[in-house]
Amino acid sequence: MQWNNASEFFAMGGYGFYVWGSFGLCTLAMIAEPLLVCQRRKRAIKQIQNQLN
Amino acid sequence: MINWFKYSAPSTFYPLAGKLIPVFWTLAALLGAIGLYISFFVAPTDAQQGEGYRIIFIHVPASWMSMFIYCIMAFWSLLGLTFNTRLSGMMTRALAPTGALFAFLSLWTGALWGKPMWGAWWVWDARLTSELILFFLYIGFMALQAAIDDPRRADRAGALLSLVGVVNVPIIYFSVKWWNTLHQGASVSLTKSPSMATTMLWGMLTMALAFWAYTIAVALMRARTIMLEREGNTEWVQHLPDVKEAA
């Protein structure tokens, strides 16, 4: 382990921005697309649901 | 021998999908944990770059997955035309956006590392051109798929257009070593072996198969969506416990 601290930790040598910049739009972006798959399948199954009543 | 034809019809995919999603997403989670784990902690300090480096346990994995996910879409696509099926259309389909937004990650977590490495956000490189045709070439998948309204044609649209657009990805693999060019060779090829410490090899390697398990999680679940969508009007779709349960 290369970190004495959280502080060294979140700073990443000088390369904080671009690190963090890096991990922290691709987590984002994971977690978000499967939400909008979800609001998509949902919408579908309404529609049917509608068509159906 | 499994009936593979079976499978290939959306009524039979679509619970058997619903049984795997779950297991790829524990799949996805527990390797996503460990490869973030040797990412940031078991991974030393590189000799060169610093700490600045470690965008390489997304970087390349991103950048696998954008050319994979092209390659399985072109196969699919193949099939579709060969054996006209429904599911194939609907698995590309499925798999673009996710395709689409590894490119844009690839170019995007690339943008940030060659900012402080190289001293440019971007360079119109072959290695780093090519990428984002791959990028555009997502897009226009996409964008025709949108405006045709007939699924089928659709399809065949598409299948067309993903099969063209496939003689990208060897370019974009082989570019670093076609041209000269600022982006750096391959650290892992299946000819030699890997130029880098095997810690970092072993975190990406890891992140890379978090990142095939979200995939598979993904489109799965956006496959199922579009068989809904598609197959609203008939007595499988009608019949199921997701539709029925909440009305």
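Between two forms, the rigid core is defined as the largest C-alpha subset superposing within 1.5 Å. Keep in mind that this is a model prediction, so the values were computed, not measured. Numbering follows the first chain given and starts at 1. First, how it differs from the form predicted alone.
- Shown in the overlay between the two forms, fitted on the rigid core, is a CA shift at Phe23 smaller than 2 Å.
- Core-superposed comparison between the two forms: the Cα of Pro34 travels less than 2 Å.
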Given for the second form:
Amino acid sequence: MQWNNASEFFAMGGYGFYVWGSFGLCTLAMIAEPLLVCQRRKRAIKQIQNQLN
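Would you generate the structure of this protein in the form predicted alone, following the form predicted together with its partner chain above?
Partners and other molecules have been left off, which leaves just the chain.
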């Protein structure tokens, strides 16, 4: 597929909303997952420390 300008590239032949929305959701998940894992880890460590005291 060839695009003549940037707007055609971003439109993706009429599927731009689906394509860019999918990329956006994937990026959001890839950023959120490590943050949530770190948060759960800290909570688990704190809970274990409270049980040991």
